[in-house]
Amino acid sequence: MAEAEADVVVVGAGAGGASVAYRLSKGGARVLLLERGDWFDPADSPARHADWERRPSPLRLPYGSSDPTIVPTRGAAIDKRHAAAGGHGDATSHWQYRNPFYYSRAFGVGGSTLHYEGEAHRFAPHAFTPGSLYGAGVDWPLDYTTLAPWYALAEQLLGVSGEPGNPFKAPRENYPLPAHPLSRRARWLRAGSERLGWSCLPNPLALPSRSIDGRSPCMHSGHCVRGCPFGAKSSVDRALLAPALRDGRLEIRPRMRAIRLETRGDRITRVICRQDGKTFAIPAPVTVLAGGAVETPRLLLASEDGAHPNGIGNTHDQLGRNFLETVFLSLPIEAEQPIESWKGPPLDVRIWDFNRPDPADGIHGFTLSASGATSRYQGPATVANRISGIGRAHRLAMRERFGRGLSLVAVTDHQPHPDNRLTLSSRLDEDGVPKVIVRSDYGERDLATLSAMEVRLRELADACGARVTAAPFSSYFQPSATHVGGTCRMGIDPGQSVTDNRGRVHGMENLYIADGSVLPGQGMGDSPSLTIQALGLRTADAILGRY
């Protein structure tokens, strides 16, 4: 496809930006396709090889690495109050600040679904209007059921597999596929949680439990997040953008970074890139920007112009404002017993008893979940290195307790706050872009309902006879995203909002955004990836005029 015969541009080849090029693409668009990073080859996992985890992920940068956009700054001092919210308590004393905000992402053809581990939800009508409801956050400018329909399409394309009738969410047809029989470390869990009281359902999975498209279906060996082994996982670059470039309409130009957008009054005339060393200018009728809540609003912010003076966008001072973080805690346990914690899909249930908070206990809603996959403990090496001794007392030792450690998750919203934001650095980047400065903090909200999760998880963990081995980890000390969104927030008052809720930029005839940076929230403690993907298809269909 030559350049100027494209009639979208789309920047993001992730779970937003390859929802709208397919939709794009099979509604009769010509659509080009631009991606910072390469394809991901299921050869390229650490899974293929013995030494797996040994290796470092081929698709995230190194916990402590330096981040190609973000500026490492210092955190927000903390409250000495809330010094003992994660579990860490005396411990705490030395701290004052956050660390640094870590962005674990992924660079390449699929985006973060690449390393995702396939959680597939649909928000609850509840968290589309938690500001009428309970006083927090803010509404969303549209609603669960008009949402729907692309939900339901958005769960075709992927093989999502679950199971209806889930009394914690709208109700619902089945499920494309069904759910995947619960693991051991499921049932285990489920039966703990049954001890409370708690309903222990089966999660929705973009892991076909069942072959499609001539894919593997998933094979439970619990690498979603180093990239499936085996190429079963619905990552957006299998499931959504292979089918869609056997059409001819498609093009996908891999390791092509956009670095400026150019415009002409209130529209996108060309969208600027480099790759390889070379600068290109591509005509751009129609842009999408799919890049992430922290590359899109940098791009809109680095594109300042006589028209634009704070950026594309920008008129009300809103673009990177209201960054919402992964609020989160996780809980190192044993069991009392082998429950096979390595096996399996890494979240295959979830406990959504607390996903509706209560408007009088200052207490948001949240979800829990175990994972032995995204531990410390899936691999045996890594358990070897935990356990004392040595020789045959050492082997013994492994032999018993290998399987049986595992993590307790729970997750929640992070109240928007117009202060949570990042701004541009001086600093600039190898291809001449401002870097970004990202300050985030918690309120009293997010501090009341980390605390909260951390009583319900010791409450599970006993429930279950496990033992805890480690303080809790926190993401108040340590801010480690994977769910990001909020800087170019939806809405329908241009003075609150960067987007309407067909994700059009205010005031910009041909721009869209279509990535989590227009998420107002984060579905209490819910997997954002299949909401994304859902208003990704509603976005495209604006754009043909379908509604």
Second form
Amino acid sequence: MAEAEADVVVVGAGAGGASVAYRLSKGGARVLLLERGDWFDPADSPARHADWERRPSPLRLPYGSSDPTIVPTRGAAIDKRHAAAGGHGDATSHWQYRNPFYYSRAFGVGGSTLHYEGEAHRFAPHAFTPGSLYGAGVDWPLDYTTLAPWYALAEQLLGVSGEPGNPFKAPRENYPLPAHPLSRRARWLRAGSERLGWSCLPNPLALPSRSIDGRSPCMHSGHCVRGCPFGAKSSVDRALLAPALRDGRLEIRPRMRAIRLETRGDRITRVICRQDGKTFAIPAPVTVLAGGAVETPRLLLASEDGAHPNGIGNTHDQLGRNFLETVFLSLPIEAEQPIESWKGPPLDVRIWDFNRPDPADGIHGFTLSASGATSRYQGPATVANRISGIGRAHRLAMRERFGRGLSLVAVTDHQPHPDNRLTLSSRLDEDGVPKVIVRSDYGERDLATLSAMEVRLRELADACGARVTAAPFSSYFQPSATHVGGTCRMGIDPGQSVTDNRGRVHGMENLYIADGSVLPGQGMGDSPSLTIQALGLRTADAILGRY
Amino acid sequence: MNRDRRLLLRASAAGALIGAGEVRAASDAASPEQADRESALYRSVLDTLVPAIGDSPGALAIGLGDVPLTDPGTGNPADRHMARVVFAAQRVAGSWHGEPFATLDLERREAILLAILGPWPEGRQRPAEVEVAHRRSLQFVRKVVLDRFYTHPEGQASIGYHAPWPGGYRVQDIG
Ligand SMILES: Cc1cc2nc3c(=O)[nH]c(=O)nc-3n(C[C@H](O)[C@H](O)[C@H](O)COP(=O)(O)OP(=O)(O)OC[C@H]3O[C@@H](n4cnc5c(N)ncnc54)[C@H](O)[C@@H]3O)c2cc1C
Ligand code: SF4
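Alt. form predicted in complex with its partner chain, vs. the form predicted alone above:
Full assembly next; the chain just shown is listed first.
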């Protein structure tokens, strides 16, 4: 396909970009999809090898490594009052500032779904109107019922496996595929939560329980974050892009990075890109940005020109503001008996009892789950090195203790605040694009919710008969984000948002955004990818209807 | 065994002082008996760190005695550290039992390596040459050997873990 023939140029092949590209090309549009990363081959997953713990991930920036796009800066001052109230161990004594922001994501065809764990959540109806219901956050410019058909479509395309009947969610039809049988870890957690009168329910997962489209079903390896070694996981490269490519209207350019947008008045005219050291200009009748909640506002800010002196789509100084990071707390525990904590889909159950907030108590909605699928617990060599001693005693201890360690995890929304924002740095990356500075702090409600989550996690650990093995790990001290959003949020009022409710950038004729940056909120502890995908499919339908 | 490793081990087995990373010259020419003794000493350290238990193989059975030991994470060779460990183990074995380390039973060998790892057991004499550097070297060797053992399919099988997919529950594809 020649460049000039594309009807739509999509930037970024992650959760949002792949959904738009799929739907547009299936609907008859000629789509050029640019992706700065490369294809991922399941054969490259470290999990194919017994010594996976010692192999570098082909997907992921190692924790603590320098980020290619974010300038590390000291975080906000720690609020000692709340840290103490939250009981965050002895952290209160030596933490003065939040650590620099760490953002875990993947660059590649499939984006961060290459290493996501497949949780495929529809946000509950109340999560679309937190402003009017709880006076916290903002209402979305669309409600659950409006989005529901696209949720259903996204689930169908991904082969989501689940069980209907979650009383904390809107009533729904059956999932496309049946839920996975629960792992031993999940059954153990459910028994504990039932002692507390809480419901621990099967998690809807984009890890197909049966073969779809000729792919292997999920083999319960627990290795999702390393890239599925079987190609089973419904990351969007396999679930959406591979089938779309068969129709011949979609072209994917891996390793091609958009570095700037050119405009004429309220129209994008060309996307300027870099690939293999060369610069290209791509005519763009319609452009959809889907680089994620950091890269998309960065590209728009960096594309400032005479007509858009503060960046494209930034007439009202909203671009990059209201940044949402992942607010979570994890509690390391050890079960009384081996529960094969490493086995099975990484997050096969979740507890939604606290997802709907009480309007009176100032605490936001959150959810609870348990993860044994980090190398800290899942990796035999890592566990062996953390058990002291040598010889027979060490071997017996390994037999006894391996498979008992895991983290209880609680997640909530980050409350939007205009001062939590991304701005451009004066430092440039290797393509001459300014890097970004992330400023992000927690407000009273975030901190109160963190404390409430810790209380619930400790109750759960007790009810499971587990021993707490270390102080909780809180994103307040170490920002460590997997779910980000808000920086180009959708809304009705252009003075408070960047796009409309179909993803079109306010004031721009032919520019859309379809990624996590449009999310005004995060579902009160749910995971965002299904919502990003549903919104992306809806944006594609809006484009198809308009042109 | 490669030449450097042989030299290091020979030096330490012969009692050369390798406390600060110095290796005194040792002849490369060894009698077959001497080579056997060195190899037995080296292997006995590995066997003490990860012994076989019941039917389950230990470090030697999965071949760790036959390959150069390197840290799988960094690729750093462990030879110099191993030489220090061998030296310290020999010294303590001589001091406590008047016998070479390799000829002791597993229980005694374990007690010696545990003592070097610290804390030193009360009422036991510490040979003057055995110092902090030896403890650090043993910590390094321990890490390398545990890493090697538990990233090996047989080591993993011994704890019921089966890579690359850890024997998840059964899935029947009926779709
Ligand atoms: C470890 C981990 C586990 C997770 N687990 C879950 C889960 O179980 N469930 C869930 O719902 N969510 C999960 N998430 C979050 C989820 O993966 C993300 O929210 C989602 O993928 C974000 O979608 P996106 O389209 O905004 O961005 P991404 O999926 O990150 O895609 C952005 C893509 O754009 C490309 N790109 C960026 N800039 C440019 C440019 N200038 N030119 C060309 N290409 C560009 C990037 O390389 C990337 O491929 C997880 C995330 C992580 C890190
Ligand atoms: S748990 Fe399932 S989807 Fe995840 S990596 Fe393993 S086989 Fe793939």
